[in-house]
Each structure stands twice: as structure tokens, then as C-alpha cells.
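Quick heads-up: it's one chain on its own, the form predicted on its own, in C-alpha cells.
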Amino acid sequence: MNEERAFFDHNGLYTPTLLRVTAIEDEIPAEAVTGPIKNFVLERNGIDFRPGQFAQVTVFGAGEVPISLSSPPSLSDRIILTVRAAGFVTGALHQIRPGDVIGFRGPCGNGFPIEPCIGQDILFVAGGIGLAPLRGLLWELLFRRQDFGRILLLYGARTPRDLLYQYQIPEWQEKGVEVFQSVDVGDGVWEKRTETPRKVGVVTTLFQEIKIDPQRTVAFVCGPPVMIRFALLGLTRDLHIAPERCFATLERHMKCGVGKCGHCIVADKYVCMDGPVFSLAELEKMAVIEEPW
């Protein structure tokens, strides 16, 4: 690669980076409502990354598609995808073997911010697969467990069989993590349950069962965008959160992941670059929050 190529290719955002994937995890059944959900592990490579960073990932004969990265930065030996078939690309992903080779272009996106949250309380608000980019932020906090307060995590999903990582969360929990989970729809049995608080209803209802500090308590949100606007009021409106202090990551096809196409432009921004993180501060200014993205 020359000189001039190796500048243009800065952290390999225009040219894949080919990784190997290591094992694939079965995560969510196909029978979910969701849909099929899986967790490729790739080999790291070397690459480095921020929590809340995505990657443009390539199915050699299918296309590229952009997923986040649901492992921290701290798990210096793999990269974890958590992915749901979706679509052609994201469906030909789920049909690769462990050994295959996929092609990663990126980090892309600037990612969520963690130096200014040293002493704050974090809160957590997560909805369905929006708990894969989430998870990366938590899991490295909880590689620095001591420089935070008190983690909350309030996630909801459509029903039980679509709830991501129940297997981690004892250890979350073991780390002094607070969770408390919500479904749209019981099975009659999952809500009677001890292991967490559960409630049947969206996420945003979970805002009752907490109380926090709200001038210390910093709060990051991911899920369906209508899960991230109302979820984004309720900090506001019901916990008192400024919005300076609320973060979320916006929903677009980001294409080209460095502000060339065009497709993910929301008002003055491009999200594969600015982005996808924003506070909600941002968000006003963008004059997005009631509008889809």
C-alpha cells in the first residue's frame, strides 16, 4: 500500500479489515417474535474500537451491512456481533460456519462517552436488540467498576423468549448492577419470577420502580425509535434527567460509514460520523426528537 492509499485508508474505514469468526452462539430462537438472533465472535485482530462504535460488515456474495459491536473494548481478545436476521445481507450472515471470514471496515461513529461519566451514576434504558451496543458500554464500565456509582439497567423486550443475555445477568448483578426487566406480553410465568423486578408493560413503566439522583445520574438509551423517543421524555419529564446528561443512538442505513453517500444525513449531521451517538441536547437542536429517524 503506498503513501498516499495507507492516508486514505486511515483505520481501515474504506478498505475491510478480513476477520476470522471464531464461534457463532445461538442467542434468540427463530420461533421468537424478533426473530432469529445470534452472537458471532470474531478473532480482534488488533483492532481497536469505542463502546457504541459500529462496523460495516461484509458478506463476501451478500453485501455489507452496518452492526454494532456488543463487546467492550477491555475484552482484548474477541469482537462480539449480536445479530438478527433481518435481512439479505444479515440473513446471509446467519448462515456462515465458525472458520468463515468476513470483512470488517471501521470503527465507525464516534461512540458513547466515558471519561465524563467517572463518579456519575449510570442509567441504562434499553429496548429488544438495543441492548447488543449497550452491553459493550456496560461491560466496560464494569471492567472499571470503581470509577462509577450505582448502574442501572432498565430493559424491555416483546416477550420473554426475545429478553438478550439472561445468562449475564447474575454476573451484572454480581457487580452491583440494578436490573429490572419488562415484556409487552407475559407468559404467565416469567413475570412471577424473583430472580429481577419484572413488569408487563413497555420499558418506559420500569421508570417507576427507581429512584436516582438525577443532577449525578447520566442515562444511555438504545432500542426501536419509538422506544428511544418516548424513553428519551420520560428522562426528561418523569426523572428529571437534563437532556446534556441523556445519550441515545439514532437509527439510520449508513451506507458508506464516512459521510459520503448520504443516506444517514438527519439535519446538519451525517450519523455514521457524528453519530449514531447524540444527547438529547443534540437531539433538540436537530429538531428530531418528535420526528422519526
Ligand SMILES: Cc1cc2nc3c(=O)[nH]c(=O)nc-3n(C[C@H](O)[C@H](O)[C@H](O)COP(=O)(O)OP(=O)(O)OC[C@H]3O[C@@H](n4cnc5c(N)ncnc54)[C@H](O)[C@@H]3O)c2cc1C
Given for the second form:
Amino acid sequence: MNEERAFFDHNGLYTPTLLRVTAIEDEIPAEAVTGPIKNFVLERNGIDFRPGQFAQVTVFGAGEVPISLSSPPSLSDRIILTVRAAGFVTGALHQIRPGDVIGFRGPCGNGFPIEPCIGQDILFVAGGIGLAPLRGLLWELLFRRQDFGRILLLYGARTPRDLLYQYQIPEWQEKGVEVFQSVDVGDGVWEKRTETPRKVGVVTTLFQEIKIDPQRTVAFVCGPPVMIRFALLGLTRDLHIAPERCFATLERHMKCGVGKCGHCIVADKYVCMDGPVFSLAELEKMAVIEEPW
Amino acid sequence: MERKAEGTQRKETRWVSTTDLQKILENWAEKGVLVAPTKVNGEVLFQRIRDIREICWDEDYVNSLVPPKEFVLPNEERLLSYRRTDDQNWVVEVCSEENQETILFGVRSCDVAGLAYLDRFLLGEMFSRPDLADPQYKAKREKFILISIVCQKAAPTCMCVCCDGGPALTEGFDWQLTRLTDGWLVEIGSEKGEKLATGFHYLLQPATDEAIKEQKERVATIIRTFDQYSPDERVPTMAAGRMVSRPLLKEEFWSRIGSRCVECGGCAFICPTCFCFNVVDRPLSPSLQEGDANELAFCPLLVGFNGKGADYERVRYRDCCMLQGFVRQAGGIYPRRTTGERCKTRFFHKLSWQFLGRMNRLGCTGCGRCLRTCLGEVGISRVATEMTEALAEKKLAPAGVTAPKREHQRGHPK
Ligand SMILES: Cc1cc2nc3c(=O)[nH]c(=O)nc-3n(C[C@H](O)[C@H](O)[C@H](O)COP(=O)(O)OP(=O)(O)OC[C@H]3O[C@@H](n4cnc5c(N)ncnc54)[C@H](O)[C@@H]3O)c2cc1C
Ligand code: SF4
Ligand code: SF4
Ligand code: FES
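Got the form predicted on its own; could you also share the form predicted together with this ligand?
Next comes the full complex, and the chain you just saw is listed first.
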């Protein structure tokens, strides 16, 4: 926390730090439904952060957008961003080359609570690019695997081509992550394979595949708004997990990331400062005023 | 909550004659910066002045057309600039400006309260993160000395008495002046104010008990005249606050209010407590080449991005939560699609207990500007009155028959 403060103090609140992009990898091809997604590997430059935090990323000449940090803080030499070309700035980011510099302002937001999870079973529910912020947390847990009980990952995307990080799944399974996947529409091949239990349907249908102990499970959810809504509903209604034990990370239009521009307000919360991670208990309170999903 | 207007807290006081007050201002205008209300084409605006004869004195106006937030949170402001140095590298230049000590003279209490509200938010106090204070705002704000003047005449739109925003305050100002039959009572509200009083000690005199008593009486009188001036505008802020906080009003109510909004943004731009801003990066000097003309016409930013431009600036400018694009997200995700939903958010931010708790005051200081500005009568007291009426209607007709059908809503066409 102190280091974060020092970071902003040193640079001025709105001034980005320059970070070099050391490598760029294609994650999802342009032909996929979600469009092209790339991983940008940045030099670390001593920046400290927690999983679930995000940064305001400047693409010089284009603008600044909020992007989650999708690598674990314990991976000491780099920061990885997983970015979908969704519009003007993210489109421009997709055009840069390795060796270019980008601007980095952060880390912003609260991040996932890790310490309260010690000794608990962890259930991840992710939809589409929502796996990006959760991946940082997943890896962080795996770096200290013995501190946690079971780790389950339920991951769904539109089509098999839209599933992120497929190359890392064997490694996760080796470290004892129980991976279940789903796609909305199959391609005739994917659904016949058996490396991971899989289903055609929305991600919440995977809830039927798992047995958990709701008393000792903490759930983390990220994905598009509709998916968040149904996933949280399923977690409490079907899996009987208490609202205080379910966490979701929200996405909102953001311009400053530091509680100044007012764009990210939901009910009485500022997603950039009070979030982006909220417990379902908090979300339910917000929902009385304004639907957060 | 205790009404601040009644002035329970004891402040250090002085007395100054009108000539000596003019001397203080004259002296300041010579060596420092003096910003004061002036009359421009019949409207009162704050401006930097060098000759105190330009001042439009308190008896000639109720309040300025726009609040003085303009001087601390300008409509448009550069945050930084950056420049391409070679094929792959950029340098960022932070804009730091030298600000001179400035007296903001003649501010009204509602605008002093507005600045206090901006302070609490932009200086990071609301999040208990003063380390995340807005540097541009802070640099300007620190240099401002607020000399406010207690109102002795309310406009029909004024409602500070219902919002803890006036007509006299107990905090937030550096000096608070009250015009008396003879001279002025000076209340000193801060360290800055004390410093100023020390600097001009030779022009100030101790306040007599009579002067203090007269000031109290004058404030009490003006509070009484509010009812007389604006019996209808008296905002039932507490009742309205309850209704937005619970929330007790149904979607139909908000779509009815929202259908009157033409999305001009005026309500936020002229509000002393509204701070929201948008940020864009734009080329400073797009070095145009042949064939660029078309591109420039459609998207000036693209010319820069193609690598032809080299210098950019990042600017922020005022934004308004009533505008359609305020919360637009990439990928067709679009919270608050209708003007009605956006109205609900606006009034929630202004009047709810939730924000009252976080900000220590209402988001409205009662200046009445939105009431005068709005083309669709979505001014705050107007809506607050409608809120209470709606609740009364519901009591009479619990089935909700009075609610009109969903009217035309300006949603995103998608
Ligand atoms: C906390 C957080 C974490 C995110 N993490 C990731 C991530 O890891 N990977 C990823 O690909 N995307 C992520 N996003 C979404 C990403 O910020 C948007 O896709 C991006 O802002 C779109 O900008 P654009 O200029 O490309 O699109 P345009 O549609 O051209 O957007 C124009 C402007 O609108 C605003 N805007 C539009 N959509 C969003 C949005 N969804 N969120 C915030 N502002 C928006 C931006 O300020 C942008 O400058 C995240 C968003 C948030 C809030
Ligand atoms: S509420 Fe009124 S002032 Fe505000 S944007 Fe709508 S029309 Fe303009
Ligand atoms: S909401 Fe309206 S009356 Fe209240 S402070 Fe803002 S402009 Fe003034
Ligand atoms: S992003 Fe600016 S206030 Fe949250």
C-alpha cells in the first residue's frame, strides 16, 4: 500500500510512467467472435500491485484506458496485460510493436482479498475475457498452493476459439486446479475432446458438474454483466454460498482511475476506488439503487 | 444536522469600514491577483480585475451567472503533453503552472459551500486518500483566499437555507463579510484568513458587540425573507433525500422527469458542486501531409496516430452525467441508457443520505442555478417538489394509476 502511494506521489496523479513492451503475443485470432486479443508483456520497473487491480494504460497518440493486470505480482520481472481490441484506444494498442513504450498509471483499485481465503476452497467463475483479471489471482494462489484447499475454475466463452489461456490449463491441472469449461456454441471438434470436463451451454450450466462445501468456499466472478448476474445468482441459490463469500469485479467507463472524474459511479460507490472488486453483499446493497451488473 | 446558517460556532471577528475594505482590495489588486464580480452585458461574472471600480457590489446582484469553480476547475485544462522523440520513444511533460496568491472577493455562501464540496472530493478526503489529491486543482485552490459576502436578499430560486449552503456560513470561507448599517463585520474562518487579517491589521478594527449583534439579526431576518421570497421553491430536501435514498420512486417517475431533459449538460456545467470531467488526447500540431485532409476532417486524432503527428496534449474538460455517452462502454454495454435513469443517478448523487454520509453534506448547496438553466424544468427544487407530490399521489391512488405510460425516451439507438 505504501509503495503504491509513493508511486503516485513520485509521478503526479495524472502522469504515466513509461514502460517498455518487451513482447506481444497473439492470444485469440481476429476471426474469433470476441475479435483479436493480445497479451502485452511489460517490463516490471519495481511496480507493486495486488491481483485484481488495474492500470490506466496510455497508448501514446491515442488515449488512456483501464486494463486489468492479468499476471500475478509474484512473477517478478514483468506485468502482463491481456487486451481485446474493442475500440479506438485498444485498437491502437494492438498496432504497437515490441520495443515501443506505453504509459502506465497505477495500480488502481482495491484488488481481490487474498488473506481471508487462506485455508479455504476457491471457486473461480469466468466468462470470456473476464478470465484475464482472475488469472493473476489464480497464479498467485498457485505460487502458494499449500495455503489453500481445492481450487476450481469454471470457464466459459462464446466459441472454442474464444477461450483464453488454453496452453496454461495443463499446468494449472497439474497444480491441482479442477478445470471445467463451456462454450455457447461448439465447433463439432472441441466438445468431443476430454482433456477437461466440458459442456456446450452458458458457463452457469457447469454449476451442475461440481460439488463444493459452501461453508468453506470463496467464489470469484468476472465476465460480462449478464454473466455476472447469473453466476452470482447460481452461486447463492444453487451452490448455497453466502453473499459475503462471493466476489465479482465490475467494469465501468473510467477516465481517471483515481476517484476524480466521476464516470465510474454505481449507486454510491466509485468502481475505481471502492472497487473494482465487490462482494455480493455489497453489490446487493448497490442494486437497490442501481443495478451494478 | 445542525443548520450552519445559524452560526453557532464562535469565530474571530473584526470590523472594517467601507473605505478601508476598498483600500484592502485596491492594495491587493496592485500586488496580487484580485478576482471579483463584474457586470458584463447585464450578467454578473467573476473576473480578474485591476481597478476596483469594476467591482459589482453585493447590493447589485444575488449571485453570479456561473459559479467561481471556473477558477479552480476550469472548463478545459491541460493535464500533460507528450512528444515522440524517435521511432519508438516518447517523453511526457507535466504541466506545472505558477499560481499567484489570489483573492476571490464577493463569493456567495452557496459557492463557498460548493468549493468545500469540491475540496472534499478532489483533494481525496472522501476516500481518506489525501495522497491522491488532484494536483492541478490543489495547486490552484491553495492559492485562493475566499472572501465571501453574506446575502441579504434572496432570489426566487435561492434555497441555500434548505441545503446548509447559506445565507451565512460557519466554515469554508477565509473571511466572511456582512454588510452592516455602517461598515462590515469580518468573520475570520481559517489560517489564511488570519494571515490576511494580520497583513491588513492597520485597516481592521475590533468588532463591537453591537456589530456582532446586528450581524446576527440581519442573518435571522434574511432567513425569514426566504419564505416570503420563495414559498414554493423551498425544497423539501429531507423528504426528497429520503425518496432517492430508499429508493421510493418508481421507474415511471424518472422516465417522466427524464423525458423533459434535452441533454444539454447545462445543469452540471453551472453547478458549484459538479466536478465530473472527460479526458482526451489530441495532437497539438498535426504535421499535415498531402492526402491527410480527408482523414483530418473525419478524425483529427487518427492523423496523429498514423505516426505523422508528434506532439500531443492530454486535456480534461467538463462532463455531465445527463449526457448519453457518459457511461458508454466498448462492446455495446451501456448502463443508464435512458435520460430517466440518468436523472435518477444525478439526483441520487445530489440528495441521497448515502452520499450525504460520504461527503458530509448534500451535493446541492441551493444556489438555484440549475433551476434557471434547465430548458426542461429538471431543476433540483422543481424535481424535489415533484417527488413529494408523487408520494402524495401514491397515497391517494395506491394502484399507481396516475403514473403516465413510458414516454418517449432518448435511449441509445444501438
Ligand atoms: C477495471 C477495468 C479493467 C479492464 N480490464 C480489461 C482487460 O484486462 N482487458 C481488456 O481488453 N479490457 C479491459 N477493460 C475494458 C477496456 O478498458 C475497454 O475495452 C476500453 O476502455 C475500450 O476503449 P477503446 O478506446 O478501445 O474503445 P472506445 O469504444 O473507442 O472507447 C472510447 C472511450 O470510452 C471509454 N470506454 C469505453 N469502454 C470502456 C470500458 N469498458 N471500460 C472503461 N472505459 C471504457 C474509454 O475511456 C475510452 O477511451 C477493463 C475495464 C475496466 C473498467
Ligand atoms: S436536466 Fe436540464 S440542464 Fe440538465 S442536461 Fe437535461 S435539459 Fe440540460
Ligand atoms: S444542484 Fe442546482 S441548486 Fe443545487 S448547487 Fe447545483 S446548480 Fe445549485
Ligand atoms: S474512473 Fe474517474 S472517478 Fe472512477
